[in-house]
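Read the single chain below, which is given as structure tokens and is the form predicted on its own.
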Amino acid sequence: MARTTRQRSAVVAVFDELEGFHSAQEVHARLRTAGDTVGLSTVYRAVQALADDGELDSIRTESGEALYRRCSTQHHHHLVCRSCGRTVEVAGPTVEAWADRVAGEHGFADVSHTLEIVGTCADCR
């Protein structure tokens, strides 16, 4: 776990105010309009070191951007919404079967998986 520091500290708070997923360009946003100094850079590290330590979750956009927020500690899996980016937590305990035979089939253990269902939620619809 990394140690915590002002910033780490400040992103968490930002986090804290919102929901679903944001950009790391959002959060510094946030910060900046609020009179915080602190640089892209580093609460691209914060955020990095935040996600690593599973204080927050993390998703890829199509493009390839990566989103993040605060979430629950159980495993989970997402439902995301490609024009509205909204998020549902989604249980899949047929997936863990399935992942775990699999990783098994062919000698692999200390496995870990991430499952993000993308498509359009029933408002956008």
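Because the structure is predicted, anything quoted here is derived from the model rather than measured. Think of the rigid core as the biggest set of C-alphas that the two forms share within 1.5 Å after superposition. Residue numbers count along the first chain shown, from 1. What changes on going to the form predicted in complex with another copy of the chain:
- After superposition on the rigid core, the Cα atom of residue 17 is displaced by less than 2 Å between the two forms.
- The rigid-core alignment places the CA of residue 53 less than 2 Å apart between the two forms.
- For residue 40, a C-alpha deviation below 2 angstroms is recorded between the two forms after rigid-core alignment.
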Second form
Protein chains: 2
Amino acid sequence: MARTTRQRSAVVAVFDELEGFHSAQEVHARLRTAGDTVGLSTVYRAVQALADDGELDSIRTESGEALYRRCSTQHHHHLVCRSCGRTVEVAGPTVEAWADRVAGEHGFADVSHTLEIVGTCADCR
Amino acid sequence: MARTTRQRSAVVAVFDELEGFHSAQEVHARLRTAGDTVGLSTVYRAVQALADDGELDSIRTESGEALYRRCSTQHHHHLVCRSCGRTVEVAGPTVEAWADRVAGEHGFADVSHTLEIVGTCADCR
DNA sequence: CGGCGTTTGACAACGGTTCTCACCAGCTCC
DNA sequence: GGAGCTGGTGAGAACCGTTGTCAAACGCCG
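Following the display of the form predicted on its own, present the structure of the form predicted in complex with another copy of the chain.
The next block holds the full complex; its first chain is the one shown before.
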């Protein structure tokens, strides 16, 4: 039952310091280089537990990697260039409202969403 | 340069018969049980080639698996229940328009997007 | 048909994630 | 504060989808 250990606090601390999405491996590396010895398995368990508790959001990279971010981070989406990978963060009240409405219409509650826009940026055309 | 072989035709045929998203492994299994002997690597290469050519769309499962669908399938998004996995397909002209507009404002062209809405469905509450 | 360049497929390798299991450490009750 | 129960930890192995390897097979062109 959710015991508060040194390792879990450390993982939470990393996400408190960092904006945006980060992988479990990245968190692990960050802790290690900070001199904090935490097992990789433990980091995986921690981020999963946190995601289950709704403290972290998660998405999947195009390559299949799982990324997490602190939930309180201001919500926004990514506009990614398919050629150079340049990323612009965009906010979308329109979409947020639409997603909530559509979900509600189908009886879904406690709704979140992920949206990724991919295109070719001006420089790469 | 894009030779038309028995194996590639077979993969294309599977997507012609099937609606929605399917994994490379699923396609492979389907071909095998149909008595069509095609290597797994070949299926992977075929779906990737097709995705590169824009003939297939791809997304990632929550578990990291890659799924593909025939591109001509009418564009829609998924509303997924986080508990039972039930999926509802929703169309969203609002979102389409918004995504195009936002991308255009940032100088992005040739825009596509993926949107996934996750919530808890009425039955699972 | 013959040759060449691509494709194929069995298998190995890879990388992220999850599992295993012996050891360790919060928490609770005394 | 200490003992004991219960859940957490971590090194390493296992797992699984995916990608790479390479010799053999095949499509295509002349």
